[in-house]
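Coming up is one lone chain in structure tokens, specifically the form predicted on its own.
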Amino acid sequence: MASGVTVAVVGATGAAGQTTLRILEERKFPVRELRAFASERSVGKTVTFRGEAIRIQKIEAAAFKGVDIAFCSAGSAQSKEYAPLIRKAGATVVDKSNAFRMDPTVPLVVPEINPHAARRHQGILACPNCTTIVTVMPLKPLHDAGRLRRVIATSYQAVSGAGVNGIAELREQTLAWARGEAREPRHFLHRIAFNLIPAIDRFGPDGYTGEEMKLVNETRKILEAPDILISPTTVRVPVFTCHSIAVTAETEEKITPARARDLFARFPGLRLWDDPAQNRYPMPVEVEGQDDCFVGRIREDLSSPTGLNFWVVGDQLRKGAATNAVQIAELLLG
């Protein structure tokens, strides 16, 4: 591995794929050769990596021969089709979709939290949902210190979590509003500009959406704590980048706000940003483009003697997707 590895990025033209290319550059990942893949309509186009134009290739088994690590930034259906093919070609797959997250044979990894899980991989490793990653980062130190019993989490999710179409729709609707024009939604079910949509993904028979259940099931798997009670709500908001989550965390052992601040400040990948007197608290416009998750507004929960309330914000394209995936690959090399 001293001379570098051959890396493939599947879905290289999408928002997550583009961010993956950027993170590989920024973290100086030892890429000897990069191969880029996307849908058939993108074959022949190029993406840029380290100043070089990389031609988009067609996804087929022969194209992955010699690849060491493949990042899949496509949808679940595509990952289910392509990941086994890529693994059979000899590569280790780091998948960002929902395809394998709850597969008991596939590690679901946040490197700051459960790096040991990566050692159990059988050729495929999964990245959690972006909201789960941002939420679970501050939950981990609380769980280690006081054992989590119950979590209430309400997420405020940026449009880039829906990909390039979500970004375009917010921009187009905002510009149309400024011109006094009406613009019907095309990607989201309802208008997103100057609006909130309190549902992401499809509803299940219990009234919860798939996005909400990801937060429940993935958090339990990552923390290896299947008995934690979790109540989720997800909301799409007219913000381009960064997911924000309002969290109430109830622990078996009481953790004071002062101790929580100390735990958060010491935990890798978290940045304490908590000074209400100076109007200092995490906001998407300040967290965008950064890999750390920012946590603040830490206070006792008025309804529970062992509860804490806090607010956490993370760039879901970076730590919520691409950075976490590259960190997993770094674990593999390490």
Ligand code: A2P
Contents of the next structure:
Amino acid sequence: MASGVTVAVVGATGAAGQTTLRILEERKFPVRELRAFASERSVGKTVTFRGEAIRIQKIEAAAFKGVDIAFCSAGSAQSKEYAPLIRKAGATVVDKSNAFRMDPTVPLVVPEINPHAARRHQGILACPNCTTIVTVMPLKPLHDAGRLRRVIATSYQAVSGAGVNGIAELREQTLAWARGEAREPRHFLHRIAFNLIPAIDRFGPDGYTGEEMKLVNETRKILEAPDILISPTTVRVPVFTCHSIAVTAETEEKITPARARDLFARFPGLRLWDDPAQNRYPMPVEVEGQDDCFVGRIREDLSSPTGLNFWVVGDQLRKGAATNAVQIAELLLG
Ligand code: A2P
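Having seen the form predicted on its own, the form predicted in complex with the named molecule:
Shown next: the complete complex, the earlier chain at its head.
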């Protein structure tokens, strides 16, 4: 593999697929040949990689012959349909959808946290949900230091988490509002401009959404800690990029804010922006475009002697999706 690998990006025209192309370039991933795939609607269109126009191909077994690593971000139904075909052609699949995350034979990997899990792969590796990744990054050092017992997490999720249509809808509704016009929601269930929608996807019978249960189940799988109690609320907000999460973490052993600051500052992929006197805390507009997750507002939980409150922000198209996926592929090469 020293001379480079052949890489496929499935969903290359989408928000996560486009970011994947950019991250492969930025991290100088050793791509010998890049093949791009999307829906049949896009066949023949081009995407740009290293300044070169790459034609979108139709998804069929023959097109994956010779591919070493395939990044899939075309949605869960598409991953379920295409991953077996891509596997059969001999490629290893790094999947960014929900299709395989909880499959016990599929590693669910955040490279800073559980790189060892990647070694057990059988041809498919899953990249966690974007909110899960941003939340679990600061949870890991706390868990190692004091054993997590209970987590309450409330997310503020950007529209680009819903793909290119989510971005377009916020932009159109905002521009229409400025002209004094109304726009009916098309992609989201309700208006998103100047609004908050406390439901990312469908509700289960217990009143929790699928997104909320991903945060619960995936966090436990990544931390290999099935007993952590997790109470999630996920909210779509009128922000283009970056997911922010307000977290209360209760540990068996008390972790003071000073200790937590030290733990966060040392953990790879985490950065500390926590200076209340200077009004310094992470915000989406400052974190957008960065690969690290940023933590601030670190303080004791007033309601629990072993609880800690903090605020974490991550670019969910980068660390929450594409960067994490490319890091997984780097583990495969390494
Ligand atoms: P297309 O642009 O042709 O619709 P996003 O998450 O930003 O909405 O992007 C979704 C990505 O998944 C796009 O690249 C989209 O391609 C692709 N996609 C959607 N449906 C399919 C499908 N049935 N087969 C392959 N790719 C698909």
